[in-house]
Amino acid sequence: MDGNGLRGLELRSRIGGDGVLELSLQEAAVPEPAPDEIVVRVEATPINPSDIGVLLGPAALDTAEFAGTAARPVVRAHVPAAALSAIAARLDASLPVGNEGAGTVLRAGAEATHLLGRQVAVFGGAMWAQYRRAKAADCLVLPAGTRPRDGASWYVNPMTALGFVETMRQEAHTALVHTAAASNLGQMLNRICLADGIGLVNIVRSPQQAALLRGQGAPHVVDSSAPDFAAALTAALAETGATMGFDAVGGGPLAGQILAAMEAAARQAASGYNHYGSDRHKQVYLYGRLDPGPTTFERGPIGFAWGLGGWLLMPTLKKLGATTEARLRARVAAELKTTFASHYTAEVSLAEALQPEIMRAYCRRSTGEKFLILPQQGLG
């Protein structure tokens, strides 16, 4: 804090007309919060898969050029001119990133006071920064006991998980398969699944996946670089009964590959042969890019009764209504130590989030990677 009020380091990203993305930190002054608004000093934000989407936009990581200094490093890498297009509104523009986190509120307006000295969680963008400003409606405080770290990532993974279920339920569909299932959110769903008895088929890409949550009680764990993939698959839907799958892959033939597998499992149960083959309609969403390529699948084993669509975690809370999401928010302030516990791999600082080996390290977006950004740390 100096004479002109609080100020603080925020990471963002900017790319230019010139097809130049630039990463930086930027000292920023801090507003004095509105009458419904505090002043959070962040001490603990996640890296999650969506806000490396803004980071790095469709820029490819290994042009990038690491400048700067270890205290203010400077990143630059190069955008496919092709991408600029469909990019056109963020050029130029000089972006916060992080989705979420949590930490210390240093100031409130005259109708959130009782909330100085509270730590919260924060859902909203610009939590890769040491300071940011929020509505305190739009806030979780923390249950006592919790620290930032517990509740850092308390919304996106959380919310993304109840809101799978409360799709299932609103689409009158009784159990899910989901994709990527070793990671934190899968982990999460596991939990959500077993606790409220919903049938959950867990596809994983390697056998030490399959073994964690196997050891996590997960009973339908099916491992998609088996050669017996397609007939576990299959048997774990006729099992479950599931007919909703939400995909963080993305691309490539996983999600027709669900689709086919919940066809002929409806067929085994099928008292009769029909041309356009089960009349239950079968439902993928994608919600995760961890393929970028197309995705791809055949027609013909998925029958007629079927969708594949995208599903976002917004866009869903909306149609759900205020009084769900609250429901939702205080099962997460109730569990996030249980339920909705988060694992991290690493702790870095701003500075280091921009270091290269790191940087390489979390775009990688490997399963059971999650890296954790303590904003207060190291910048002195």
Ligand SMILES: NC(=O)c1ccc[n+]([C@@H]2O[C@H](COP(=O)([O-])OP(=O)(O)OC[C@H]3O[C@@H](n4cnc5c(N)ncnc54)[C@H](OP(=O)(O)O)[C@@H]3O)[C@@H](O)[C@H]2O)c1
Contents of the next structure:
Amino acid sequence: MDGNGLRGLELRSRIGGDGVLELSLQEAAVPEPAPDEIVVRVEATPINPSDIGVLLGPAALDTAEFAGTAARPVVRAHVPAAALSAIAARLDASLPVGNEGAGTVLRAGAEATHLLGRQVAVFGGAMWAQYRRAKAADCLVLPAGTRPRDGASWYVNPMTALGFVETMRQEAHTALVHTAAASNLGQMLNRICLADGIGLVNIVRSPQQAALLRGQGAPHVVDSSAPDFAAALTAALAETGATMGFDAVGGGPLAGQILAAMEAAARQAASGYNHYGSDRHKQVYLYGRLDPGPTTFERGPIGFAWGLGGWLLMPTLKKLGATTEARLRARVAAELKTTFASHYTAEVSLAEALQPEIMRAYCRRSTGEKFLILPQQGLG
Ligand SMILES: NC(=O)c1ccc[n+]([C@@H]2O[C@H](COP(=O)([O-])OP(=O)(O)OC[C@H]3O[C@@H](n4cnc5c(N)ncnc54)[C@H](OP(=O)(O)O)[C@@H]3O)[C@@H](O)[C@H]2O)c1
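Swap state to the form predicted together with the named molecule from the form predicted alone:
Complete assembly follows, chain above in first position.
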């Protein structure tokens, strides 16, 4: 049902069967909420790497052509023919974008009227929009004094960082290694590990990123661009006892280098020689695709007690169960402005999010270059 004439803009991504990606703002009626639902006026929603994945798919940004008007931009880019089969399920579908955000409850169904006028954070897609209908039970009521800007990035990175720690405990490891560690998520993980007394080896790829994390109190930071990377990593692993890694980079030799350094650290601690390597299980999870190339590694230096797998937030939360998820959400709510604070380079409107310079900037996925969309801005 049309919500009493309420209409709003939403950012949509569509890849046609001809391989042309089209990004645009579409106006749509906002449906009336069901009894257990609310309609949120979205006031802040971040641009995360996972959103860029949905936004562009495998399209190359350097093929983009920018058309339309400043208020209603249209971006077209090309997906290489070889990449089309992998995205067959989304071809010709107009997809909403944006995993998470926050705003004010504008309408509420009969069972959710207590939320009217409250500021809430929402997760679950379609957040790059002026309005979002959501289940009341899925929302987080923002604590007093927390603005939608402070609560917009409440789910994806905070819950992932906490999820790493839960996975570590569940799989009987005691310390962690993390790559691309100066990321927004990495800085949160560093704050969690400092607060909870968990050993964390941060791997970054530049001296600037190393300085940033050391400035935030990280005791173990290793720079993969330094000539002594392998030795420094092995020493940090030996000191912390980390045998579980979370790798956001994915492509290239990094995951294998971590497993090899874990094995080298385990061998240092072992007495005697074992032809098959150490028997302590070493595990690396690939959880990002910052380098989309193949994952390459040599098995020789790793021994036999190891695993390399994928890690995703939603299946992990399902496995952990509702009680654990509720505990993690409560911690995020209590520490939104401290442990889980996000910092943004710039705030942009929905239309500005499709401007060439802004798109190029957020698609770099660089340290400290996170953008926040304010969907109520620039609607003239
Ligand atoms: N699996 C899941 O469920 C899940 C959930 C949440 C997040 N994630 C992933 O978590 C990662 C971090 O997200 P975020 O929002 O925290 O990112 P972010 O703040 O945008 O930071 C990205 C970081 O990655 C680094 N980086 C980019 N490309 C790289 C490469 N090829 N090799 C090494 N480092 C590279 C950047 O460093 P430079 O400045 O040097 O470029 C920057 O420090 C993303 O990959 C995201 O997809 C996965």
